[in-house]
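In the block that follows, a single chain appears as structure tokens, in the form predicted alone.
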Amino acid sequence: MNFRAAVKALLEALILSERIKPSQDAKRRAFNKYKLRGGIERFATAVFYSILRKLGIIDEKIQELTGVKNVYLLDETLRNALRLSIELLRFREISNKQKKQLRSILAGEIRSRSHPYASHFFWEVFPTLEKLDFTPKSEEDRLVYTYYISRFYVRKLMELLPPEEVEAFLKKINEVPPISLRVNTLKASVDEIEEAIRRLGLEVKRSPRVETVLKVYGSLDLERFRPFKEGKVFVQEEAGAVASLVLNPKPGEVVVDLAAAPGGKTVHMGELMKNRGKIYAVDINEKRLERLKELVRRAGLSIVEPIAIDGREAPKVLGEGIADRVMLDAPCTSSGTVQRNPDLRWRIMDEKDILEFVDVQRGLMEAGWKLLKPGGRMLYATCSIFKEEDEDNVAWFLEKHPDARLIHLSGPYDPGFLEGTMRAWPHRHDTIGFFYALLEKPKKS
């Protein structure tokens, strides 16, 4: 095994992963540079993802070791050399020869990439890394160390759920999820797609709540799966599909999808509308809108008009009172999607990480309300589990707009913490965490 190449590739991958998302793109670039193949590539891949899963608890130890309040105050090469060393020394079995190589290689990399003082510090502290104590000292420690998620996330979860459900939630988001596909009934039947998947030797189950959603267990290469290329199926979580069903757009209506990209709900609504009417797909991110356009093309829809603007400006561009329905799946912390997006485990670290989204969410709610015709309906939804982004925003909106009617949602998921709202939970419903509130604008008297 070329241990030297693996160490250099891993260090570079960790450094790049702080700048490039998703992290697998950073890994691919670094591993290709050092030509990792076969067994050494498998070893390095396991180490890379193991570090990302443990990132928060490893960084806590680095902060204790160095005395800095934030690990990101350290030089990036030193920071990631320490992360890699802790993983290999504390959580992997490597030989004494490899330990010496590791110290030498990383000290040299730090010296060449940053400063001799940083290299000297690493050399001196290296022997202590193997002795770092990761023994839990509290229930919070146990949950953080067992399920690899930020302390802040655990604390917020403890506020939302009883103790036995906290653990069930954390267990669930550490499982490998199935691939979730929604069938485009404009082009195919559920039976047809189900049979195509079974012919590949894969297990497939129908969602108990959304008849067009299939959950596939095993490795499905979507790029080689003909129904996917033909727009007969799209990747979409059950909870995301429920959002379009709750809003329930009808053929011939005008719909604004206010934070539309990458387009899963846009194409689903177009299907529900039988490709009759109009959907304005608004998003500020032009690159993500290109993905939406591709989904729309594959879906065979002609009623979608993509618009690259900040959704808060949509009433000025489209006019007020033009929409029968507004879909607002708002930008959020995505805290309900950790099972699908492991990088989020350590990204949500404190209250400000939530509050920076709240102003945007409330601005979009106001814009959506202006877009609605009298009697029209707006679905406010997020893939967050945090009350601040969910029930608190709806309560704020209802206080500001006392004439707004909150339509009571009674299924297919559980009641939210505000009467009439609804929540999907990973451990209860086997889908991502999701929140729903359906608001109706009063008709003119």
Given for the second form:
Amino acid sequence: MNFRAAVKALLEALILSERIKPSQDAKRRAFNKYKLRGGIERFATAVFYSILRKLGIIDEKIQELTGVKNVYLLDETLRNALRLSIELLRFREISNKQKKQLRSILAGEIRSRSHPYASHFFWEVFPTLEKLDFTPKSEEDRLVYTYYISRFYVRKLMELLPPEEVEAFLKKINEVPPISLRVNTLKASVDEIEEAIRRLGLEVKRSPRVETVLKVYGSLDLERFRPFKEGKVFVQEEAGAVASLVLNPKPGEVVVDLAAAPGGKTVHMGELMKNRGKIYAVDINEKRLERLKELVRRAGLSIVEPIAIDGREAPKVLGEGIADRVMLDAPCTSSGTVQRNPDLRWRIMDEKDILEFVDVQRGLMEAGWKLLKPGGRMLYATCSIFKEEDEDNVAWFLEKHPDARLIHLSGPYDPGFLEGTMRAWPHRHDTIGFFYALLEKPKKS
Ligand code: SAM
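One more: the block was the form predicted alone; return the form predicted in complex with S-adenosylmethionine.
Every component of the complex follows; first up is the chain already shown.
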């Protein structure tokens, strides 16, 4: 097998994957350039994903070794050469001849792509990489090494849940999730869709909490699944469907969906409103709004008006006191969705990764409140498990608006850490982590 080509392709794929998302596109580009095929391609693919999975663990060791605080301060070729070497030396069986080749190929690549000093450093440090110690020294280490998730995430989880639940949560988010579909009852019945899935030989279960949500086990090619193309089903998590059910918009009402794209909740609300009334679907991201338009078209809805603006400007654009309901499914760290988005494992690394969202979340809450008519209701929701984005924001809001009433949510999930709020948990409810707080504006006295 052509080990040299595999090493060069892997180095390039790792460098590209820092810039190109999804990472499989970066891999494809690099592997094509070096014409990897057959057994060597399979080997290199396994190595590539294995590195990405344990990236944070490997990077911690690189930081210890080089003395830099953050691995991203290192030259990119050196950084990725070290990552690749650690994976191959510590976690794969390669021959002594291959180890020698690895050292000289990567030193050469670093020399030609960056700086002779970096190459020299790599050459010197290479023999120690094989001896790096990955045995856990604490319970926290054990969880990080077993479940491949940032130390910060594990610490936050330990603050939220008792020890046995921390492990259950981490186990759950390492499982491959089923595909979750919601049936559009304007166009199809749940029975009909269930039957269509069974006919494909796939196992399907109804959600115990939302009767229109189905979980499909096995691989369902959605692009070839007719009910999907016809807008009879949408991909949606049970916890996402619960958001629209909790807000409960009625036919004929005016609704503002303040962070609407790609439109999962917009189309669900349109369905609950029987396509009567009005939904302003606001989102700052035009590209994502294009996806929303496609979803709305497939759902067959005519009451949705997409608006590409910063939601914080919505009261100026739409006017104050115009909405019966506001859906605020706020932009967040998405820390409740790691099972679906494995890339997040090493992206939530410290407190500032949370705090960067809090400002915009609070700004959007203020805007949503202005949009509401007296007596109107706003659902504040996130797919984050962190209190800073959830209960803390609601507590802040209630202090600022003592006239706001927090409507007590009593199901289908568990109470949140602030009385009246609600949380869905992956390990308890078999869905993404989600937070809900329903706020009501006082009627005019
Ligand atoms: N509700 C959507 C659904 O069910 O499909 C998902 C919304 S997603 C959690 C958050 C959205 O907020 C993203 O589409 C993002 O573009 C949008 N966003 C971020 N900052 C915003 C802002 N200042 N104003 C409006 N939308 C914003």
